[in-house]
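First, one chain by itself: the form predicted alone, in structure tokens.
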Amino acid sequence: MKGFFITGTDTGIGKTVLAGWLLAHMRGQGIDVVPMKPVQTGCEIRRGRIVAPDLEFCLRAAKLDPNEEERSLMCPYRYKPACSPHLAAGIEGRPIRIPRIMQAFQRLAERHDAVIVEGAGGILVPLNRRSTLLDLIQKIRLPVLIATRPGLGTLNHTFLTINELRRAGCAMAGIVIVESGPPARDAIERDNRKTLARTGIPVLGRLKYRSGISPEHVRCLDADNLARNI
């Protein structure tokens, strides 16, 4: 096992919940895995280095403290402006380069059992004038797991995402519906369940909202039989 890839349908999508609790699920099972946060626009100074906070929550969620040549290569990628990782890039004059990430994404795979990788929004978000993040997926060659919401507008932007990663030959482990705000819980929802199993992708299981979530406490949600199905 090397780990999965990480992407959504859209930007707050829920992607980095979902990190958290497979570095939690996969850590509580004996499994030596990390995260990696290639690109982090909208990073924070905290006593005076930058920081990614998706990182962070995830690095929480694991119960881990790697030290700071380890967290570089873990978001290789830190910009302050929140934006496109390619517009961030630009504003700072840092530009992105996927063979800087294979050579991190290497190392971390050769120190570790797994590594979960996550993404920055969807799979054609640019990363330069050249390269989008599904370039990236290409290089990575992990299976994709596809962070989705479970209402209105999910199957337009879920069946785009799938025909684009089935285009460029990219291996998906399945679906997970991410609830990132109050369920509606009603009749499009349920269809909407059943419609995205027509994709022959599996849908995994769905990841209950929780208001306030921590990532100490990520491990505790809901998981509707995401743990039995991974």
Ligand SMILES: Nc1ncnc2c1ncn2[C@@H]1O[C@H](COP(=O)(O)OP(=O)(O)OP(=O)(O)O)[C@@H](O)[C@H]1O
Second form
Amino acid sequence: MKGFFITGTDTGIGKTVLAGWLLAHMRGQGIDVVPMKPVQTGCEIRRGRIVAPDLEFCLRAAKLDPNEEERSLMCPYRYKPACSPHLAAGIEGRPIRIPRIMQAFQRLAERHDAVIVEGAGGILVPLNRRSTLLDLIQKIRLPVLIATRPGLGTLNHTFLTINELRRAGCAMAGIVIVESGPPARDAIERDNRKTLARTGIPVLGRLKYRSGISPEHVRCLDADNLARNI
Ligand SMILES: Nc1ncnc2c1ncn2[C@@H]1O[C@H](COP(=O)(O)OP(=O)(O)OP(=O)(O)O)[C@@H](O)[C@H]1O
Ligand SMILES: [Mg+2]
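Any chance you could show the form predicted in complex with the ligand after that form predicted alone?
Starting with the chain above, the whole complex follows.
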């Protein structure tokens, strides 16, 4: 057990909420699991420090408060512009290097039982001129969890993601449907769930919508069968 790589079919799909839920669930089982967000754009400055919001959400969900050295391993690349990683890196003149991310990941994996790594956007998001997030997923070699929307449009996006991961030889742990907005729970959503399962990649569960979700309450989300399947 060394964790999961959480990707999604888009930005804002529910990756961080899923990561927070998993951290809370696994830590509740006595597993020393920690979060990693290798690249964060849209960071804020708080008390002179550059703060990565997704990492802080996950740390609060996991009830962890590591020191600055460990926080920098958990999020080695932090940028202020709220845009694609390669663009933020270009604006700030600090290019993203996959070997540096791998070093930070190895250090965390040595210190802890497992690491939950959250990507940025979807799998073909560029990190620099040559590499995309998929190159990082290939190197990290963690089983991939795909966060996906329940409604219209999810089939195409999820199939494209699975095809690319398959072509790259990445192991997939499963699909998790995340209701990041009020769900319709209609015939389309019911059929989507069945049709997604036709990919051969299991649909592990569905994180249900709860308005005003906070890191402290993410563990209380109705997770369908996720706890049993993970
Ligand atoms: N189950 C849920 N109930 C209520 N709100 C949710 C739920 N899941 C996600 N959200 C909301 O949807 C929005 C997007 O979720 P989240 O930040 O997890 O997406 P993401 O894929 O991590 O985005 P990014 O690509 O920016 O990292 C957030 O405002 C979050 O609070
Ligand atoms: Mg996120």
